[in-house]
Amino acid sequence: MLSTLRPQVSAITNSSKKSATEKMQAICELLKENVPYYDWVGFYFRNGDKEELKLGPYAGAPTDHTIIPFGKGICGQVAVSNQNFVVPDVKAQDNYIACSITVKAEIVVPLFLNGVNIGQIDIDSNTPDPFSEEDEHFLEYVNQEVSKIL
């Protein structure tokens, strides 16, 4: 199912009529609307020279977590580790920042530009343990496409 979304993601990033922010917003909405277990989809980016992430475009319920310090929560850990982080059960994570009581699982995949981790895509799911290796590969692809417009 995810592979069928790849051409749509590419079409969004290749569109010349929209800004990078508008393209990322469109990708968030595409993923949230087409993947049943993607309940919140958003991008976080390094906030200038600060050791923190700042919320970028997203689709889903508003969040209070617009700034996340490096090392804090799943997103903050990925900012430091540069590795994908799949959380099948958020309740089992000590260093988890709850965005919503309905969230059961999370996946965060770092976004690299010229080999540097500049941000990430973050997906929350209200479904327990929904993420597979296919999700990781798909989100890595999404981030590669997004890096071309930044």
The other form holds:
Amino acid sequence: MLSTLRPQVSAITNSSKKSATEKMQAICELLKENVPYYDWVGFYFRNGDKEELKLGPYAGAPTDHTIIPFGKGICGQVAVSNQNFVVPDVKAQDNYIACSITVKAEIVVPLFLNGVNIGQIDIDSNTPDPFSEEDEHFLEYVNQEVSKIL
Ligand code: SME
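Show the other one: the form predicted in complex with ligand SME, since we just had the form predicted alone.
To see the whole picture, the full complex is given below, headed by that same chain.
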């Protein structure tokens, strides 16, 4: 199911009319609308040369967490680990920033530009333990496509 979305992601990144921000916004909406267990989809990017992440385009409920210090929460940990972080049960995490009480699980995949971790894609799910390696590979693909337009 996720593999069928890959060409649609590439069609968005390759389209000539939109800005990079608009393309990322369209990708967030595509993913949220087409993957039943993706309930919030957003990009965070390093905020200049500060040790913090800033919220970029997203689809889903607005969040108070528009700035996240490096090391804080799942997102902040990925900013320093450079590794995918799959959380099957957010209640089992002690370094976690809750955005909504309905969220059960989360996946964060870093976004690299020229080998440097410059941000990430973050997905929240209201379904317990929904993510597999297929999600990791798909989101790595999404980030690679996005890195080409940054
Ligand atoms: N839960 C994240 C915070 C961002 S929200 O999910 C949108 C975290 O622990 O880093």
